[in-house]
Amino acid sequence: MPVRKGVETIDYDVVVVGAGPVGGFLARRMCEGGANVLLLEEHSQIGRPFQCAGLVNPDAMRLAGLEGTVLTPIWGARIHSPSGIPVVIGNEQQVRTWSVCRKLFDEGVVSQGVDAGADLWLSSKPESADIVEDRVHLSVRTPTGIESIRCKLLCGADGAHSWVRRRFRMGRPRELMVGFQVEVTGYKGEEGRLDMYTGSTISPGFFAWAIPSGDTTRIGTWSKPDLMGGDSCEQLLDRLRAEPNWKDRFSGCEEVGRFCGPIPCGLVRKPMSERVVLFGDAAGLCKPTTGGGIGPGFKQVELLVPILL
């Protein structure tokens, strides 16, 4: 797209890169604190592509108030050893996490940010960013051309491969795993419980899962490349479904979707620098063993926004 010459620089207090749930919640809180906020999203719609198990913990749900996006309340789990012996935990009276429709949840959170006053630009992403005196100067590619933006604070909520993090050389998450997930009908699970499967042949060093999500189930596995012995996550998932101890649960499954993505874990070396802050997956702030990154990301926003404002 050509540069639109003669257009003046647009000023904002805060620019948030990445309109996922953490970016949307951050924009909302910044606006509620009186800041003028621009929210940038490189994709043409919110909530796509989908690269998550779709779990939202109770604290994050209370902050978002989006119970209408819940597909299944999850109050327990069955944790299966490699030999097939299960450990069953949970109490029906205490919901541990919510399985949500991520598209609706993300749209809801971002809409709250827009309702609070944030500007949202879709199909838009920064191409350059530099700190000049007391401002961050950005060049943003949009569907209509290049826009020049200036802000007091730049926030990267742009995921595991964060552009903001790379641009300002803020380090990398201590670990970066890879996960592969399919969404299926016909899984033989138990209402209100997710299944966790362990074993070096199906998820070396970690675990696989089957998470109820309304009329479907999300089945996935993850590991680190150096533990996988040259196998792919898809091969690990095939082994999970063929394992004699539980293959009958998968016998009637039909895929309706598949997703693959990186899973960061461990804070980056510099989550904050001069006029630049990383949030959520971009900062490596994820707890994949206890419900993912939305809950920790929301908590980070609640802790930092009053200070940043």
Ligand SMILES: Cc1cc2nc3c(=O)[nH]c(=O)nc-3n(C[C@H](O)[C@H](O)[C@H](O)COP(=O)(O)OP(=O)(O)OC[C@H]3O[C@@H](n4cnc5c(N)ncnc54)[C@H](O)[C@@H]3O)c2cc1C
Second form
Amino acid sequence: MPVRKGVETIDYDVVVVGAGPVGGFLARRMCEGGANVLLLEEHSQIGRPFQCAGLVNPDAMRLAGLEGTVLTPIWGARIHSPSGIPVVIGNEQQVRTWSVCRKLFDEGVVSQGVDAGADLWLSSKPESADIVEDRVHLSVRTPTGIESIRCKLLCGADGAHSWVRRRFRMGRPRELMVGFQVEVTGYKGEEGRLDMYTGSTISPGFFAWAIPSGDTTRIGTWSKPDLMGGDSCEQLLDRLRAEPNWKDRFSGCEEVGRFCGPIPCGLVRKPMSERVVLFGDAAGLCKPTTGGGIGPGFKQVELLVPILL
Ligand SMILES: Cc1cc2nc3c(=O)[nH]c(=O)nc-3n(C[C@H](O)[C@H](O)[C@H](O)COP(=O)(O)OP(=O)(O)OC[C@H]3O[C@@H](n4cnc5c(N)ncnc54)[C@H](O)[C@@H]3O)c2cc1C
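Form predicted together with the ligand structure, per the form predicted on its own context:
Let's see the whole complex now, leading with the same chain.
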């Protein structure tokens, strides 16, 4: 249990800023190692807003054990060249990745942190943080006012635009890609196989995707602003859907949602500074070949927590 010092300061071993998947998993592992942990989330609910294609790799799924959040097991892919030639891979017996409901997945991971003992404060975020001798002092805005917190370790798991990273001047991810995605019904794909589309007019330097996710399909593209020649992500996605080689697959699609978000790649210069450590997207840990951030973030937690404890 946290210790209140006098009336105004609450002591924790670890404060984790950001209750995304990486923050939730980090809180769980810290609690399992005996630390008392406060998890801060600026939103009023976990898993919203949502900026993800929802693929969780088998290693990360094993660590989370949240198979109940799976919408479609993905065992294969059709990878399309810019001229439309497909390379078809996969074997139904071997699941390569899981397409999950990201809201349920995030809620599940954060609940595991809470079940392990972490305190979760929603609608709460730090307004200031300073290292004073052997503690980090935080001022946290909560729905009921400002709370004064003291901890031994401050963890920034607060995403691509991390407040913790900026507050402690810990550098920037080497690259910042941008991803844009629509969720549709009526896409003509293959159950269990995702489609990858390549070509400089639809996803310069990277690829576009159509990922089966239960009753819907997530269709998206990602690139870097300096490769996009002034085009917007929406224009890239419109071109993907109009491309003669595969436009029939998109003809019956109805959009039920759209999402846009940053994908930070390339570890920041100082992921750890005195009593402050960055995790996941905040540290710039997305996988540069796929944009996946959940697996690398979980791995970072597994590697670092025993040392930090
Ligand atoms: C279009 C797109 C598709 C993607 N597809 C995939 C995919 O299929 N698979 C995959 O693994 N990755 C994917 N990613 C990347 C993935 O979404 C991230 O890597 C992953 O969410 C990182 O988790 P995180 O916990 O580090 O950060 P986040 O998920 O960003 O969580 C950070 C949390 O911190 C909170 N927060 C932020 N600032 C504060 C603050 N000051 N105080 C309190 N709380 C704060 C936020 O509200 C959020 O809840 C995709 C990204 C995009 C943009």
